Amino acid sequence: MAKSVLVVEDEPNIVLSLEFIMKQAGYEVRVAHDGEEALRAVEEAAPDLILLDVMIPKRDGYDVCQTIRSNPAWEGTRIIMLTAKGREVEREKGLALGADDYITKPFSTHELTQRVKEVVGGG
């Protein structure tokens, strides 16, 4: 069975490219456009991986990450934060809140696919 990826991103062009990249790599993909939608999607069916933007509406990516990490039922879900916020302090905050990886935008599709495979395995 294919691994599942939840893309949490509010920018339509980025959603389209992430969805395409992950499907090409063999993953099942779902999309959420804000923090609350993301948490509802995780409650419905916890994905193997969440590609989580930091700057999203309703609840930011840091809050979503922290909420997921505080629930033992979701401990198997990996989180990669994708963000334009590239300062070291922001990276450290994301990792401290429980993200498994932190990738800054813009990113190469090859690098993203490689990092996803390192975190959750092949699609």
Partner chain sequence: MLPAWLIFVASFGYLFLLFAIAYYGDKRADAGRSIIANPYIYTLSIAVYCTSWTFYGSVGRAASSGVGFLPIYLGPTLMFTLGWFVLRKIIRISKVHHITSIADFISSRYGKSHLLGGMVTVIAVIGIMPYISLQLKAVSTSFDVLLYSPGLNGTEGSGDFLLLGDTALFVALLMAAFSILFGTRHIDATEHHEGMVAAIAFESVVKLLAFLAVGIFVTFGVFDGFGDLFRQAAAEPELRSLMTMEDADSGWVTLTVLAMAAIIFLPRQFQVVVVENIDESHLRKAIWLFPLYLLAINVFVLPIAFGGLLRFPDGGIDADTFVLALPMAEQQPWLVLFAFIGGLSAATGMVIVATIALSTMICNDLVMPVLLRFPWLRLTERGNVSGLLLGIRRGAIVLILLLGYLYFRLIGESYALVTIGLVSFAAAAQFAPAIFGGIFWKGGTRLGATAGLSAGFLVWVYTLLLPSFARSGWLPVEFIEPGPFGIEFLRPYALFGLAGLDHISHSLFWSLLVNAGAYVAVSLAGRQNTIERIQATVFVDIFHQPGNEAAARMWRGSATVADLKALAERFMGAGRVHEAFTGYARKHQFDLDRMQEADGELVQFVERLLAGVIGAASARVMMASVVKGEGVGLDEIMEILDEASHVLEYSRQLELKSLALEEATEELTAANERLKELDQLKDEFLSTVTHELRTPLTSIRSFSEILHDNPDLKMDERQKFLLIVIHESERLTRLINQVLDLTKMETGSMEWRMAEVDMKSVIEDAVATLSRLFDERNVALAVNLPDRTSVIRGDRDQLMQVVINLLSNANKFCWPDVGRVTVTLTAGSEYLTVSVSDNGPGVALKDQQQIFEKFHQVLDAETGNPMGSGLGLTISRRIVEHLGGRIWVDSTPGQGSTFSFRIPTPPSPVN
Given for the second form:
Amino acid sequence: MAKSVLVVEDEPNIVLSLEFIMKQAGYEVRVAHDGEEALRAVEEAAPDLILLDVMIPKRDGYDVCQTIRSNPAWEGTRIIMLTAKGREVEREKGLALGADDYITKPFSTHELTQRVKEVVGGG
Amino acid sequence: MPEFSQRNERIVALFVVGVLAFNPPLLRVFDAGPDVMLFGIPLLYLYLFLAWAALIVCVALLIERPKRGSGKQEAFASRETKIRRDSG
Amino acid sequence: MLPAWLIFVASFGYLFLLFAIAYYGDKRADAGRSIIANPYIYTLSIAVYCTSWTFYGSVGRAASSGVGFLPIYLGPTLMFTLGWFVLRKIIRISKVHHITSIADFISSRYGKSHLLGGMVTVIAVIGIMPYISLQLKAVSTSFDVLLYSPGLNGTEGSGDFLLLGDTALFVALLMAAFSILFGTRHIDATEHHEGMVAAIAFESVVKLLAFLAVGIFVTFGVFDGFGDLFRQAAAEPELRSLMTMEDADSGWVTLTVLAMAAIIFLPRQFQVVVVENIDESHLRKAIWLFPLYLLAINVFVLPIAFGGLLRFPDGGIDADTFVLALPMAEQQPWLVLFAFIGGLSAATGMVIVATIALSTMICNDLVMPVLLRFPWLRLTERGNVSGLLLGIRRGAIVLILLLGYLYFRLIGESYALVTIGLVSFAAAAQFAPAIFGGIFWKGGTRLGATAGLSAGFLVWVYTLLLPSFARSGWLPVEFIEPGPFGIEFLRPYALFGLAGLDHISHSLFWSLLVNAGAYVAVSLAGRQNTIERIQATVFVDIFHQPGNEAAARMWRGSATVADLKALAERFMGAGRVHEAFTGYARKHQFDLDRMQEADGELVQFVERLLAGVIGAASARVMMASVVKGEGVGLDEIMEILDEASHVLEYSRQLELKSLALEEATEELTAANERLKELDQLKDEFLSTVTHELRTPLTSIRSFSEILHDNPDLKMDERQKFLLIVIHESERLTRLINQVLDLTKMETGSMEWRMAEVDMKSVIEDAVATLSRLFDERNVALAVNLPDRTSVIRGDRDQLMQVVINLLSNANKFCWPDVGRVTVTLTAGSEYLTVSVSDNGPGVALKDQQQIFEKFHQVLDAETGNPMGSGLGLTISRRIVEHLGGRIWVDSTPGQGSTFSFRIPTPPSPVN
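Switch from the form predicted alone, shown above, to the form predicted together with its partner chain and output its structure.
Below is the entire complex, every chain and molecule, led by the chain shown above.
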């Protein structure tokens, strides 16, 4: 069974590209446009991986990450954070809150696929 | 003593006025001869004594007037004087 | 008219009364309840300036020169006007340094020099000699007038009554005795003679009242008031010139200058004004009260002079005696007696103070330094010297009066009172350069002062004193004319050919010229030694010194308390020393009995104590005999002193500065906070810009890679992805331009192409540009423009940018299909207003200000998505504000919003 990926991102074009890449890599893809929508999606069905943008409306990426990590039921869900803010602090913060990896925008599609594979295994 | 400066300037100004008033050029103006009298007094005499009195009044007003805005300086000076006297 | 015995009884009675007052004054002073501690007594004591010269001589001078007697009183008035600077400074210096005479003052200023002190004393004694003789002459003349004037007296001369047959000598001896009783009863450190001051003040009252009594009698008794008196005088041809400046002009300025100097520098004036001053604040009243006294005593001089001239037209009566002669001629015995007592007051007052002042100087500055130089006298080891001191002073008093008498006998008979007095004034004026220079100029040196004083004095002797001897026949008269050894060039009344001046002016000019010239020149040419520099600083900066503590630090020498006490006792007697020491100990709160080593301050205290008795220079010598190790590095001391003398000035300035600093600190703190805020903002700005740039870049890169990696993509998908890349590239470009624009505007390097812009066409163009965007989302756009053109001054492109920003924002925030946007242009008298209204979600109140800030992104009310780059409104605001306008938003959340901006219209009739 294909691994499921939840893309949480508010920029429509980036959503589009992520969706394309993940599908091409063989994952099952769902999309959420803000923090609340993301949590709802996770509650509905916990995905294997969340590609979580930090700068999203309503509840930001850190918040979402922390919430998911505080619930033992979602232990199996991996989280890769995406951000356009390239500062080291942000990266540290993300990892400290329980993210499994951290990718800076703009990213290389190959590298993204590679990292995703490392975190959750092939689709 | 910057605090005193205005009064100091006034004192010097009074001195200059006095010097001018009591010396020949201005005196000659009032040197009208024995026939010019005011209240039965020769003008020259009257002028000299009145100018003299006026100068004294001005100096008195200036020196005796309570100072504004220099209280601190004054208090300081009198404290100093007191120290001096004590040590005597 | 008056029996001789009555005159004698009255005179002695009066002198006895004076003595009683003095005795009472001293007793009260000893009991610590001074009767002279008020400014009025102080002022009256200064009136010792008015001597027989004033009492008798002024009338004499007025009778020959009209108002020519007045400069002698106008000068002091002028000097007292400046008293707040000059006198106060001299008084303060003298108090701090226990200065006891003018000689002490000058010697102390120029490095505690014995030589200078002695010189000043010699000049003072010789210079004052004529003045004292004047008093003797006046008193003896007044006796003679009373006793021997047959024309006035009615009775035949009763000269046999006088056993001595020489009134002047008798008067001189009497006065000497009187002065000794007054001034040298004991030795006091402060050299205050409270009893004497009280007596002098009393004398000033008596002489004023006596003179006024005579004046009023003459004016209103003999004549019918001022008017009558002056009218009668004006009718006499010989008297008419006295009512003009004609006879007064000569020497008027000279006399004024002389009197200005005399009021401070005559030894007796220095004594009463400076030494006897017990409270500096008394000066405040004296500054105007003393001139008032002078005015009062002079009011009747002219009336008495004219009265005398009218009453004794034949010139048989000496005008100097009018004050007595007039009441005598009018048969007013009691008024005569009162006038006589008044004249006696004037003379005795002067003689007492002058001799006491001079005897102090002779003792402290002439005799003691000499005695201290003779080791065989063992003066420094003698048990009690105070008796010796008193003896010296008493001897000096007798000597001074005998000198005065001698001058009177040799010369006095042939001169008028005023002329004699002026010779003394000219001598006193010699002190002016050294003292004025000394208190206002730090550069004056001991050598300079010595040179100036001696040169000035020698010229005075040559041009005034010696000629007076010659005129009296004690020198060959050829000395005056044609000049010594027949050299015209050296004629004493026309030195170096300077003719045409009166003798006094001539002498004053030359003596002050060489005096001041030598003082300045020698001072500038030479150098000060350390003690001179110290004293110069201490004197000139007297008002800027923190007190005695600094001076005390100068002493590094050591001495035992017992030694110091013993030293002081030798000069002042055990009682007074004990008093002074216990007082000092009480003030400084230490136990003298337990204290072995004296500290620097105590050493200073004793030196000043001694200085009060034997003068600064001698005190220094005496201290050196007790204090060991005094020869410390004086240069070092100088440094300390310099430092100390500026501490006050600094602290005053510091106070002001610290206030200013506090303010500055507050400002700085505020500025710093703002900077920090700005820094934070900048950081955030950078971070946000980064984010905004990376977002489109992410899409571009992703789709580029997708396209690159998937050559077999379907055509329409390919087209879609490429379009995204293009759009995102455009977005990136736009963003970069916006950031650049904003930066340019913020740094002021934006180039504005200012021109007249028709706002109407700007809106029309903007609408045309954006119509496709509106169509895409099916948002209705209504345009409300006035008919006529609306011209303002601005940059067309930038204005266009503002309108486009507002319109595209409105478009973005409206819901598709139902959205309605209206753009309106209103032309007011002062402003053009452009409004863009939409029916979108509106802007929350809390955001209405912030949306104009950088990167403040308004979140989509529905989705919570941020909308726009966050720079558009910021740039719009910058543009509008740069053009002098304002941009704002009116909005009710849920009911749409209206963004408006207005630009001022040019005042000229351009539109």
